[in-house]
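Consider the single chain below, provided in structure tokens and representing the form predicted alone.
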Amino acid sequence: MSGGREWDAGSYHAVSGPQLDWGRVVLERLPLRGDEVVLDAGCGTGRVTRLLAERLRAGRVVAVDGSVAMVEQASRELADLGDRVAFIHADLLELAVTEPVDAVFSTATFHWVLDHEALFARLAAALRPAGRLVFQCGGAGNLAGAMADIARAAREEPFAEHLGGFVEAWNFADPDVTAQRLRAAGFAEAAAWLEPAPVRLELGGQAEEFLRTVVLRLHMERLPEDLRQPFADASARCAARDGVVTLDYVRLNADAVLGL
């Protein structure tokens, strides 16, 4: 993951289920021989990196995280595949590679940058020529649902005192936005587009659970200690419909070729 904050790994590690069954769907999107070096741009702790890692029984992966934490966690967890992943912790705004690699891959990672222009210019720089780029992230509409009941809940006290003023720090990009910011980047083509992808929890653990530790991780940030499983509680209460949340996730896939 990226977004220059830190993360509680562990927790992120037991609740992504969801990221990482989106992600097996995108990994089938990367067309791959077996022998690639294979960038996964924002790995988190690991769950999707170990897929990809599959398949490439004789390439390799390097992993970039903005978390160390996440980069810490998922070393761990992928210690069994030796020198087959490369770990580094950087920001993907300022990656630099010793060598091209041969793809980029991400998922659940670059709604968390906020100057996509730069990221995809970074990410080219990366790539050797014709490389590939496949990616899916938040997208226009993302949890907007969701965010409107957050919100309420924000307007409680004593939540009020401390979210007040609380500005978004993600970017949900349009798709036909980011196909000319990947064409602007050096991809000669490029296709994105935007795909609805609703998980529902169940209240009374799970929601709360997952609220904290992925959707509400900034208004985490502004909370004192004692009032954070309490805001994710009442975010849940508001949210929650026949004891079910459902939060309206959408998503920005696109599949980019750099130039030659």
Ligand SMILES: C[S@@+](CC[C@H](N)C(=O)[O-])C[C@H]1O[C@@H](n2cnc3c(N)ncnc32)[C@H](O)[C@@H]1O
The other form holds:
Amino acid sequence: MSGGREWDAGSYHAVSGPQLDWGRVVLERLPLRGDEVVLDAGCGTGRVTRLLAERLRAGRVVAVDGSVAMVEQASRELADLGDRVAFIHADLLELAVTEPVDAVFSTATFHWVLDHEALFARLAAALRPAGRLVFQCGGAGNLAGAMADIARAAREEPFAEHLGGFVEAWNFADPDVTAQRLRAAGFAEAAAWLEPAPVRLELGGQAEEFLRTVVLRLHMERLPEDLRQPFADASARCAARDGVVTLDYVRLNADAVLGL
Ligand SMILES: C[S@@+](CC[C@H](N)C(=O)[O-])C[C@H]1O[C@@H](n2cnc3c(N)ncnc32)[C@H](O)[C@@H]1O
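Requested next: the structure of the form predicted together with this ligand (the form predicted alone having been shown above).
Starting with the chain above, the whole complex follows.
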């Protein structure tokens, strides 16, 4: 799995309003009767997984995540759904399911996986013939402006000593390349497109916590504990205009159907 596996799950659960809003819209693209088995690839703390489970009254969700903290929190959050949600702690690149699933759904996850060819091959292997894949993640150009602001903060001391030369390893893929990769993995139909989705966060708490937990997660791993919040604060200040940080999110969407 690329980067560190662990997340601050409690904080992510609190700050992931933008991801929940995006997930709700992406879920509308997945046609469901309600009795299918659907894999949620990168379930996080389960906020979007719950919306998926609500559409599967006679079906089930298989919720997969590579972070122990995320799986533990999601299990607690969704305990009321009983065996309608099964959790698997696994790296998506090593995913193996016992029975093929009817569909794979994923939000805000695949840009953390550097090898999309291998990822799509794994997902194709988990799907039944003609099964559907619907996902959204960061795409080409995602957060380019924010990362330039953050790089300015990283050049300041005392952060530069720890972050010098660090470049965030994300996979913000291009839609044409993504559609080609999906077809190469066995998807007979594959459409992919980009969508700007800017997020506005107030300076003075909201922006700093969101940056620390989501955008700067891997920067945090390189900083000593006592510099983590100060770096999130400095990054937010660098990115702020008139007290507001506008994160220039660009989402990559894809809908694909596996061949028979
Ligand atoms: C930003 S969260 C998104 C969670 C949820 N889907 C949402 O929209 O709120 C990304 C999640 O992907 C998981 N993840 C990233 N790379 C992964 C991998 N290779 N295998 C399994 N899970 C992975 C992380 O552990 C994290 O929980």
